[in-house]
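Next up: just one chain, as structure tokens, the form predicted alone.
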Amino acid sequence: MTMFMDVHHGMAGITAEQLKAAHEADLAVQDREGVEFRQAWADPESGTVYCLSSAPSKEAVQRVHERTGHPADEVHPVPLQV
């Protein structure tokens, strides 16, 4: 599986509520599409949230977001980590 970092924009004056919320519906159904959502960021100030997950594809990871409420403006193949 690859991992991919996600991104959303437009989310300004999100609170740590609202993420948590909108990462437990995706935790709810990642699995129909094989994702594993593993950690989520916002800075409320930008606007900007970012997902991390390991997916067998980045359209996989949109399916789950779309299928949430929250479809990403970005999805990025994260291949190499230390």
Second form
Number of protein chains: 2
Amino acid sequence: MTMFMDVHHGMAGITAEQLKAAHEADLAVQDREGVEFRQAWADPESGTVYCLSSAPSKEAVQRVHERTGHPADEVHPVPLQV
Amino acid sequence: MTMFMDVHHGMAGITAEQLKAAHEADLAVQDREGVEFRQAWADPESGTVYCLSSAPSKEAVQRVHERTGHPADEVHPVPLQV
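Which structure goes with the form predicted together with another copy of the chain, now that we have seen the form predicted alone?
Every chain and every other molecule in the complex is listed next, the one we just looked at coming first.
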């Protein structure tokens, strides 16, 4: 399993409730792809959302996000962490 | 204190040792700006580094990174987290 950081743009005005709902939708379907979403952070002003996950591939991360209606604009493996 | 996610581009080929050294340099000088760097993640292939911190302002985050020789390309407040 590799760690991934994915980024969503265009989410200006996102609320805490919307972020929570999107995250919970991902959690509800992630098992079938072997993905584990860990944390997510949002900047409502610039409309940027970052999601940290562990997953077998970037395609698996994207499939979860697509299934829940919010595909990521970028998915980066982040094998290095401190 | 607000949480911030900052992003560095152009770091292709970064190693685990370089990420650790950069993070430790930030930790060594962060107190004077009231910043607390929490975690950092790197994608050596695309050359992207993400740093999560709590700080009084985005300018404070950037001053720490400038002082240690690696200014961020983007600094986003991320007041929403799950």
